[in-house]
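The chain below stands alone and is given as C-alpha cells, in the form predicted alone.
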Amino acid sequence: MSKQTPQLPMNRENPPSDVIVIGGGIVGMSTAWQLAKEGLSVTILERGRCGQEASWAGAGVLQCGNWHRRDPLVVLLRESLRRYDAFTAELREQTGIDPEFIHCGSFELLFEDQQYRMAASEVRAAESYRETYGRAVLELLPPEEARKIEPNISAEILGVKANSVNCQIRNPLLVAAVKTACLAAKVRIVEDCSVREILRDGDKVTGVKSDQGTFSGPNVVLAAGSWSSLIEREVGRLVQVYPVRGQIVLLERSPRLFTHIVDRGKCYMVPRLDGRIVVGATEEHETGYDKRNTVEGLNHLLTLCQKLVPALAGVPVVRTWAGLRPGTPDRGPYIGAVPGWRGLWSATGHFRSGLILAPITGQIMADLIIRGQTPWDISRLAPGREITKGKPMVEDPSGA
C-alpha cells in the first residue's frame, strides 16, 4: 500500500509544468501519458488515489454504440476501440502489466417482439460496416443456434443479437498499467491533492491552487470526472457534470458458465478469465455523491442476471460496490477548449464511455495542446455548448 502524501501549505510553490491535469482517472492519466510521450512536462493532481473512482468501479465493457448511429461521438467510440489492441500492447510492453483486453463479443438476449424487431433493424444497418471490419459486426441468432454457443443462457429468448466487435478490459489492471506508464514517462503524480482554484491572469490560465500548494503551468486539463463542476463555479456553468451512481455485483463461478458479455438493455454480465463475473449496473441520476449500495439496486441486478443465465442462481456473491459516473445533461462528454479561459482544456463528462474513449481523448488533448487542432470532429462536444433538455446526444453510447 502506498504511503500517505504529506499535506503541504496551500501557499507552497511547486515546480512548474507544461500541463497540469486535474484528475487521475483513466482519461486524465491517458491524456498525461500521451502528452509526456510527446515531450511535455506533465503533473497530475488527484483528489484521492489515481484510478480509484469510476475508472476502477466500472465493469470494463467496451462497446461502441447502436449501429444506426453515425454522429461524431459514435465515430470517436469506434475509432478508440480500434486503437485498443495497440494501446494495451504498448502498456504490456512498457509496464509488464496485462490489462486483459479480450475480444469476447457480446450476446444481447431478446425476450420480446419489439426487442427482436429493433435488433433486426440494427443488424440490417450494421451490414454497411462489413467491409470496414472484414466480418459481420452484428448477427441475429435463433435461440437454438445461440444456445449451442452459450448453452447456459435463458431458454425463454426469442433470439440473440450477437456483436463481434464488443470487448472487455480488466479495468483495475488497466488503470494500474497506465499509472505505471505515466511514472515511467516522468509524469509527476500528486495524490490526495484537491484543487481549490484555477488561476489566471486576465483570460489566460497560469496554474492552479491546491491544498498542497500552487502549481504553475500554461495549460490545465480538467479531467476530474464527477467532481469537475465543483472546482470553479464559472467553469462549472460551461462544463456541467454531475455524479450518476452505478451499483455492481461480483460473482464467482469456475469453470465459466459463458464466455461472451451477456446483456439486456443497460445491464450486463462480464465473464473474467479467472471465473469472476461482474454484473452491472444501475443508473441512478439523483443520488448525489452517495456510493452506498441499496437493496433495490442489488435486487434489480441479481434478479436480472438469473433471468439471463438461470444457472447463476446458486453462484456465490463475492462483493458489491458502487461508483459515480460523470454524467452530463445531454450524455456527451466535454472535450476541447473552455471558452473564456485560454489554456484551460476539458476532458471530462464521459459518463458510461470513459474507458473506451480514453485512448482517443488523450490523443485529441495532445493534438489541441501541442498542435492547436485535431482532425476529429469534436464540435458537438465543446464546453459551453447549448444543452437541449431531455434530448441525449447519444442514447447509451457505450453501455459500459
Ligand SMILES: Cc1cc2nc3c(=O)[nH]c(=O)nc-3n(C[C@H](O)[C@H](O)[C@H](O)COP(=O)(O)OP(=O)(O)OC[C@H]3O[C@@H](n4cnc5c(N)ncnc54)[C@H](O)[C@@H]3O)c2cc1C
The other form holds:
Amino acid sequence: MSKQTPQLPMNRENPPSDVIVIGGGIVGMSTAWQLAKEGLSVTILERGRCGQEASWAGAGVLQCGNWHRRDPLVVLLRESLRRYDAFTAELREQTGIDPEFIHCGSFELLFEDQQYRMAASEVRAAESYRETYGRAVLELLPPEEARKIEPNISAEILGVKANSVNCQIRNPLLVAAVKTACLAAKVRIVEDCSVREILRDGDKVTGVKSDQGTFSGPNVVLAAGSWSSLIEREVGRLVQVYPVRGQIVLLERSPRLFTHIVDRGKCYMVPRLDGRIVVGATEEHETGYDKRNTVEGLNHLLTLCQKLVPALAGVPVVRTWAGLRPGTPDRGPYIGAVPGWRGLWSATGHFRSGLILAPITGQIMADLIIRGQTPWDISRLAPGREITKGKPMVEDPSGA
Ligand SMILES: Cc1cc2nc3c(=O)[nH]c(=O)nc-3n(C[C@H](O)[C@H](O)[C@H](O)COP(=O)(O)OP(=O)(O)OC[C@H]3O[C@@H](n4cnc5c(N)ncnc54)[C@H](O)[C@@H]3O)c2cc1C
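Moving on from the form predicted alone, please list the structure of the form predicted together with the ligand.
Everything in the complex follows now, all chains and molecules, and the chain you saw is the first one.
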C-alpha cells in the first residue's frame, strides 16, 4: 500500500502517511493499530490525550444485544465480542498491560410481570444459539436459585435473566494498552493536535489541516467521537454525531458483594477485579458537551443500585464522572466511506457500544482501506444514509 500512495506535496513540518486518523479514542486507536499491523504508515491526531474521553469514561460492559435480534449490527457486536479474547491476549503479550477482560456474565434482575414475560420470550429465542456457544446463552432463574449464586441481590425480584456471554473490560487499561501497542507498531501519535479542516483536491481527500500544521495522506479516518460532525460542515451532514452524556459512580472496595454484572434496564453495576464497583449510567441527550455530574443523575444511579443490591447502602463512593457517548439520530454507528469525499472513512457514532465494537471496527477499516471491501454487512451503517429522526435503526441497540 505504501508504494501505491500517490505523491502528495510534502509538508515541511509533517511527513505524509498512508492513513491519518482523527481522534485517539478506542475506535481510532484500534483502527490505527490494525492498519499498522498490516503494513501501513499511520498517524493519529488527537486533540487532547489519547483515550481520555468516552473511551476512558465508559463502564466496560461488553454485551451483545437482545437475542431476538438478527440484524447486521448485532452480528458485528457478537463477532467483536468473540474477538476480545484474542484481542486482549495480543495486547497483553505486546505491551505487558492486562486490560482485565473477564467472562463474568450478567444477571438482569426482573421486578415486574412484563419484564419477566419479555425475558422469558428472549430466553426462548436464545435457545437457537446454544449450539454455537456450546452452552445456554440465557437462562431464566427463579429468585431462590439466583440468590444462591448471588446472595446479595434484591429479595424483591420475580426472577433473573442470567446471561453467560456478557463480559467486562477495564477500559482505562484497555486504552493504555492499545496506545502502547500502536506506538510499538510505529503508529505516529500527535497529541494536543486539533484537526480543523479535511483537505480535498476535487473529491479526493489529500490530508488535514490542524493546529500543528498540515498532515498529508490519501486516507483520513474520522474517529473523533462526539465531535465528529464539528470538523467539516458538509461531512457533518453525512455523519450526524452528537454527545449523549452518561454519568457514572465508582464505589469503594467491599467484600465481593457479587461477581456478575448486575443490571436492570439502563442501570448496571460492574464488579471490577480490584473489588470496586462501577455503577452506570445515565443517558442524557440534551445536555450538549457538558461533562459535569448532576444531583438528579447521581441520585438516579444511587437509588437504583441500592434497589438492585441493598447491601450497597453503606459502601462509600470513591468518585463520580461523566462522559460523552457519540450518539446518532438512529442510534447506529457510521462505518464506511463518506460519499463525495474519496479517501475519507467514517468510524464513529458508536454510541453505547464503542468499547465492544472497537476490534471489529478496526478490522473493517483495514478491509476497506487496504482491500477495498469488507465481508461484513455494513450497508445500513453507511455515512449519508437516510435517517428518520426518532426511528431507531434497531429497537434495542444495546451497549452501556
Ligand atoms: C458513561 C459511559 C458509559 C459507557 N459504557 C460503555 C460500555 O460499558 N460498553 C461499551 O461498549 N461502550 C460504552 N460506552 C460507549 C463508549 O465509551 C463509546 O462508544 C466509545 O468510547 C467511543 O469511542 P471513540 O473512540 O469513538 O470516542 P472517544 O473515546 O470520545 O474518542 C474520540 C477522540 O477524538 C478526539 N477528537 C475530537 N475532536 C477532535 C479533533 N478535531 N481533532 C483531533 N482529535 C479530536 C477526542 O479528544 C477524543 O479523544 C460508554 C460511554 C459512556 C460515556
